[in-house]
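Here you get one chain, nothing else, as structure tokens; it is the form predicted alone.
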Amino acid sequence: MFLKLMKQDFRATARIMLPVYAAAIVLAVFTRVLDLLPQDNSFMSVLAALVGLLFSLAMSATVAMSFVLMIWRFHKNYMTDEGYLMFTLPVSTAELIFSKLLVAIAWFACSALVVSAATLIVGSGGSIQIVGFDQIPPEQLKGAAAAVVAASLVAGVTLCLMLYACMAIGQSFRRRKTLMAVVFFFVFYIVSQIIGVSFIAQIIQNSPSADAILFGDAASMGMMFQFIIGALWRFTGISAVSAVVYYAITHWMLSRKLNLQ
């Protein structure tokens, strides 16, 4: 039943996300073609600027749509009249939560890949080179890439669960459910920002000298890279703890305090 829930969610969301992805790629190709053509008249210049604007909007829409869809599906299936059916299915509350969570994370990852592919198609028009970057050992580069992927993945999971927790708390009130969900979102957001600022302050206090970047010394660059990798893993750990807290809140509210009235 759990796999059937996920399959149904993928089908319902794919009808929206796949056309968005197709539009983003098409606009990327069109933008690249116009960039390669000579801009020798005002019509071509205006057309190129317009398509470039549409491409930027498409990139933003691709990312935003995955978040909006994630929130909408959770609310529609669990917080509205559909919840009477969903919570009578032979699945646990944990399975109901994870079916939405895994689908949301999958679309987040797909959106990131589509945006990256579209950006590569268009081309940046230049490159940024940090002196000494080529002196970083491949092992550290791989470690940095793994840390970035892990931090991004856990951050996405945490964001989903935070929003789920807000909606789960909001539905427990008799009136103004949406308003209370928004209120708790700001509460959680402020708390997370306080923790984040404290974490960043600690990083800045313990960070190596900026000379590692300014002068590109291999040893200094290696030390800076190692520090960044460690900071990313610490951030991942903090995000993971937050995700567990948000999941516990969501699970408890949906299993003990469910109110679909």
Given for the second form:
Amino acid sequence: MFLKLMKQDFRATARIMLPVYAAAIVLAVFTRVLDLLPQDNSFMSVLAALVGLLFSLAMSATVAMSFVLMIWRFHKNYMTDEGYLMFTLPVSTAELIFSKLLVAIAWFACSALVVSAATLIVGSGGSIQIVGFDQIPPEQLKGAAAAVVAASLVAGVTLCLMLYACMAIGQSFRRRKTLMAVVFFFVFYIVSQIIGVSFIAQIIQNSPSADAILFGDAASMGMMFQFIIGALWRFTGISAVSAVVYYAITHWMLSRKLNLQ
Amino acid sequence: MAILECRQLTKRYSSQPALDHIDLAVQPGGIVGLLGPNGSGKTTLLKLANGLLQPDSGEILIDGKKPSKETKSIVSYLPERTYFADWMRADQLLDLFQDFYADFDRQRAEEMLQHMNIQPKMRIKEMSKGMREKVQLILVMSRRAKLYLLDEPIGGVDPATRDYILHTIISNYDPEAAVIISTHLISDVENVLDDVVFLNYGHIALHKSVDELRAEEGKSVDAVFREVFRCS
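Hand over the structure of the form predicted in complex with its partner chain; the form predicted alone is what we had up.
First the chain shown before, then all remaining chains and molecules of the complex.
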């Protein structure tokens, strides 16, 4: 049943996301082609600028759309009349939440891939060199990559679950459901910021390498990398704990306090 | 065993009781009219049976179990509003019901769509309100469920459509199943009902078989309803 829920959700979202991705890739190709052609008259210059602008908009739309769609699908499918169908299907509340979550994360990942691919197309032929990377041992680079991927994934999951929790609380009110969801978003946001700042302060206070980096006398890039990797893993841990709390709130609200109008 | 049972079931909205300690048992194999004026608790009762609301006290049981994933697979529910995503086509809705309900009879649904001249490739947003209601009823009645809960299935539709809906209900439900029809349009449904339950301000005012009621009162169900719920 869980896979069937995901199938329905992919069907509903692919009709929006796939055209956006196609537009982003096509515009990236056009931008690159125009870049290769000689800009010897004003028409070509204007055309290149216009396509470049459209490409930038398509890049923003690719990122923004997956985010907007994540909120819109949860709200429309569960909080409006469509909820009368979804909550009477023979599936559990956990399946309802996880199907939406996994589909949203899948679109986040696809959007990241499309943006990367489009950037590579536009930037093909050029080269970027980051000074100091050669000082870092390959094992540390691998460790950094794993920490960045894990932190991004967990941050994405936490963001989705935080917004789901806000919408699930908002729907339980008799009136001003959307306003209450926004109010709870700010409440959760402020609380998470307070926890985040306290966490960063604690790391800086307890880490000798942080001192060195902050005061500009870090021994090497390797030392800085080690510090960042450690901080990212700790951030991922805290983020995962928040995700569990947001999930528990969403589950409880949808199973015990559902209030479809 | 009763297919639907309420034991001291209570549900309040703020401090106002929508259902107040009601006891009710519905046996399989009949059509029950859940009758009452607006705000009497009919929709609340059906929502509780579907797990869309949680009781404040007491319990509601479907085939002996509390509303859950398991009971949802044997209950076919028609809410008072249409619940389709408007971008979907009729055939995609059939796919959805076929995916989730093992008791869904696709062939029966396709035949009913054809009979209603509804093209399978037609999108919900291209359909009129009446057509959407018919598609929803077709989907709900194409299941071989043990319990059908129909909330105001004939409210807001023209008399010809009412006839079609009632015909669809009585010609499609399994004789071993129970059908509960919630409505305040008594005269339209009373000929198809086996039993009636009158709900008044969250209390059961009457629960009898239609034949018994007519024999005792010498009146139609509609006439008895008007007497019970007369506005002073």
